[in-house]
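Taking the form predicted alone, here's one chain by itself in structure tokens.
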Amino acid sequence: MKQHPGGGEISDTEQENMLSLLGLYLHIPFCRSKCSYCDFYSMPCAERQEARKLMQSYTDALLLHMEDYAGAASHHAVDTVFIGGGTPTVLPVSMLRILLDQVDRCFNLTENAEITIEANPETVSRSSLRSLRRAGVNRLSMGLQSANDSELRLLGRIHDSNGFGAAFADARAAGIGNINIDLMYGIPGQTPESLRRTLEYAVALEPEHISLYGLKIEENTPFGRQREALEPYLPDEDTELEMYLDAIDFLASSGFIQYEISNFAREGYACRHNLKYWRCEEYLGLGPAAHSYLGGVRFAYTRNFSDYIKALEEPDKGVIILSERSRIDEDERAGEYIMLGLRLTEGVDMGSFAERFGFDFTAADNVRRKLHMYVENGFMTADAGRLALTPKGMFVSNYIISSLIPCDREEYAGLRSGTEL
């Protein structure tokens, strides 16, 4: 208990509501293998020995930073952290427990926080799950991409159908009632048949949350290195188009809502933490390649894992690991406003946006013209004052929000005065 300016004491719940609410994530860069669609910043651990170095100066150089920030954000309650990768259970248990009580003890934790870290079927069993459960994990986010054996062998998986099954009966046994899975269409070779199967097989084990993302061939990844090889396996975007809509249709027919482009929950049950992400709420990014939005400053650290570790062991060596820092102005928060906002099936309240940023973002004549337009031909919805994507709109969703929002600050002038731009 604290004490009140005026006197008498501050519970614990009323001290978390005088503080503002923050999400924290922390990076772990290693992996089993590398998939071969992956671009995320990570490492295969190879040989154990010299991989269970790598792992303890990591995480005592997270601790480290950790500590560091425990004073910026005493005004900060945090009420969701996300532990991903990488796959973070490639980890040993003990370390994450470490990394786990850290975070307890530097940061303004509330009582009922999302706790999630990401894991894939290899890497855990039902007493690490069950240990990581008693550290305070309350939510596990798993990737199976693939009910289709042969699919994820050509993703580069090292798991099967049969291992992820027995993998999510392990944190079930554990305890864990907060379970996502992670699946993807748009691999090559896939049909919307082999899709539906996949997504037959993730609703039969009855998680509380679903996550299909399209694939995607970044350039320096093993995909992107076969490209040309690839294309003519690949779904053409009639077809993609296809698996997105009817997997919309079958998930929503099995309970999920669909509340943004690639996620759908239980009721009750939506990821609080990348909420903050699309509904522009700060957050805290920790490790190599992490972003963070704090204190209206955008900032995110390096790709590179020793200069990390080095800059935090060994700090007065001026070593630097900020690879970007900029401060968002009003300008830039209102495009991010509706860019991010346009990814959740609730859209954005023009009503809210107007009473936020001062300006009605629809008043400029081009702008009401492309809304018009992508309402006509069922990409968005105009409701009551909400802008909405379609499911046929969020497939499309890159194109559409880059054509709304302004590039430079004469545009948003016209917004602004509702003029022609």
Second form
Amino acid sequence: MKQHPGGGEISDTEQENMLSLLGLYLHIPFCRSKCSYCDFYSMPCAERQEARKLMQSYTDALLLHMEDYAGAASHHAVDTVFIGGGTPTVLPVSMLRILLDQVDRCFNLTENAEITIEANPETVSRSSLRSLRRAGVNRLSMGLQSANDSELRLLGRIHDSNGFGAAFADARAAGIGNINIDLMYGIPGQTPESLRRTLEYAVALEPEHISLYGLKIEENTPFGRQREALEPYLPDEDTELEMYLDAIDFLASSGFIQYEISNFAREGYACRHNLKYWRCEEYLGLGPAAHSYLGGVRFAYTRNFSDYIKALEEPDKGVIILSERSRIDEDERAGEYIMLGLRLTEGVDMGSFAERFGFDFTAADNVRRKLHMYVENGFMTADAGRLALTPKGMFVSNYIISSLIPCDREEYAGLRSGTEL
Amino acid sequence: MTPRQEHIRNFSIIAHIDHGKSTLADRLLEYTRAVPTREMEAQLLDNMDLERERGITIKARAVNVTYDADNGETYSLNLIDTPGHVDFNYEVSRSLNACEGAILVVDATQGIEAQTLANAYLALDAGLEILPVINKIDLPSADIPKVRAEIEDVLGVPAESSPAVSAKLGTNIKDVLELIVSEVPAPDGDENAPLECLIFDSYYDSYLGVVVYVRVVNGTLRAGERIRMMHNGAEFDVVAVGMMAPFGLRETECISAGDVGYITASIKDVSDTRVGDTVTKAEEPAAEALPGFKKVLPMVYSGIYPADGARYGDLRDALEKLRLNDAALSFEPETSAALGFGFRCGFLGLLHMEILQERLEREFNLDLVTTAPSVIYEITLRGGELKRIDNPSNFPSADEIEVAAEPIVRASIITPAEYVGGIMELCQDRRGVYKDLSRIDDTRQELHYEMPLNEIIYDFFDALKSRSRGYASLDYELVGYKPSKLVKLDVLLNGDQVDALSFIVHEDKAYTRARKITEKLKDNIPRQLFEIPVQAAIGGRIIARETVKALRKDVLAKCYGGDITRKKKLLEKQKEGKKKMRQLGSVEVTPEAFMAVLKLDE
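Same protein, different state: after the form predicted alone, show the form predicted in complex with the partner chain.
So here's everything in the complex, that chain up top.
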């Protein structure tokens, strides 16, 4: 049996028959500057010679890494590509094009593959967007966060809302027909009214997709370090819930249907790449700190930028770049299926679950009791054999999901046999 | 007195906690070469780990050593160790009755404390020769002359020439041994009279059955003879008799008047070998039992439940095993609507209760939920019937009660003078009735209060310690029952009464207590999907209320490729946390909630 470089096995059927589908993620760990709330792995870098050299050697490393996977990936068809970051568009367009060419060379890209790139308004121009479009990019994801400039400044964003509008128009002019706008609620000082204005602004631009994320103050970010000072300005839980529910209503009335806890799209424009994560489908992530789920194994590459480059430049030096690797067994797969599936408004179809895992996860008495309580109180729906969270339920989804998924072997056994969770 | 008896010395060591009783015992054994130093585990007499950790002796133990005295004679010394805590006063008194002398260890830096006094009085009651020994003279703050004066003033026992030792360093240990030989009276008693043995301890051994520790008061006992326990008439054939050597039992041909020794007789149940009972012979029984026997009765009751209901059987087995060595422990099955199947256990006191809980958790690996302790209330019903209530759930409703009475103790508190004010306030607050205040020395005073026991079993001891920076010491004894305005306080979570949280309180304190308890509970109930009212009620009337607000937001906004593993771990952890919760109807509660009602003085 052959192995993926990440360690997952390639099944015989994969080798012989039809190609299975794979999502490809390329991580670009650079940013023009770091936002106050961000704990993603990226290196802020101004455009200097030094930075350009780093970007060049990183691009070279990614090229090599794709090359490594070319053989193993010949059994897959890549139907989604997502170039994320950081801010991928801080990379010169020439390098991005080289990367996209390599994707095409090393992987079986499907005809209608969704190819997304993340961008910030200040790192794109009409010509760079045209160039990306010509290189195959057909989906753009841009961070607006807020249409309120004082909220933007607080977030450490370097664009303003006018700049965003111009960049959006440039993308359209460049022929990009599928654009996402990232927005945020729960910003210090934000009110339901200012959020509503931000939503109105975004909707007026007529994107195909909107992501709305709750601000989470992470340790090791500027926000994390100022937590105490910010605390009084943070909207309280009740206000946040109000913002969230209002946003769902408003977006729905504007034609954006919620399909995941934080994601909304016009009919037919849900992000196909991201759906793979929530439907437990396979994806390969390349770059430092990028994660993959391939051949039954979840694995990730090192967060260490220079280790990553070194390992690819000089494969014989024995630099280890896999930072985690775990085989997901049948039990865990079932737990993940519920955990991730319940993030989607489509929820989890009990029939498909039983077919896939061979047991009814609602058989146990205490699971039934909980589900009944959640449904009764409007946190979930259970229509036509499909379990799903309501918007109100999504806002407490950690609580609900953690009460439904097993935390150890014993509980999995109980769940399988339908005795007790 | 026979020449054999002239060479026997039976003595105890008594002290306040931490004054160095066990360390001194070690040194005595070491000096008499009973125990080679390198093999000696610290504090041999304290057999249980738990005792070692807490630095206290829970169960009395005894050991026999041989000492070659300066006068050229060889003596057989029986050291009987006593538990140092007020919960075990009766056991202490029986151990003392097996001796002729008591070494009173006093810390040279602390002087006399509440349990020093309590134990000294017990020893005086037992008619023992009291031999003060001043310990910890190696410490810089030791004040030997002051402590000598204190012992003489307070106890009226001469201490001018008392040995001053450092048990820790082994200084002047021989002085103590010489003192024992010269000052502890040799035992008497008639070797040929009908057998009278005083039981002062026993333990269960899986091979030997119950091993009974006795002091032979009169008569002689040999293997093969038939004995009778005078309190219940149970009879057994003696398998062996002997002495307690430092490293185990040493069988002898017989034990006779004046000896401290053991008996084995294939006894299966420790309840047949009650401390204080008299062992005699079936053939030629003693006319009457030795005085002072009483069946110790639990003073404090608490419900003990397995955290995991499936382990009820394990809990029962564990309690049965512990009871083999602890005749004072009582338990019977009880059911709580909130907690399921468990046991109502009776204890001599709070320490006894804590020790038992710890042993269950540690030695038997059980997770427990324990309800707040209760004392026994004596309720006279309107019809004249008397009921003893040890479980608040069974407390009759107000209109059925003619008179409700609660146990009262006489509490003795010794404290540095500057804390007297604060402590009096505390005692008043706990419904204490002031009795008297006396001066022990220039700096310390002794306070006496009569207090309801139910005010002591909560956090009184902790409160006392915190108000005296740890200096005050407490001793108490039951003096009787007094009528009192008692009410049952019920707790309701989300509108449903939780039986395991009910408790009995004096009417005047019901409101304050109710407020504190609802506050405490609120902190012990994690937020859930709906708002949870926490209420306290007397007879259906709500007198306090708090609200646990509903959980509104618990969501991870982003969960993409790189977040899945982390998110899964997070949710599994959250799940594990939930597993520890107790489900009370529709409400999840931390297991600590049941004890939270105890911490009142915060």
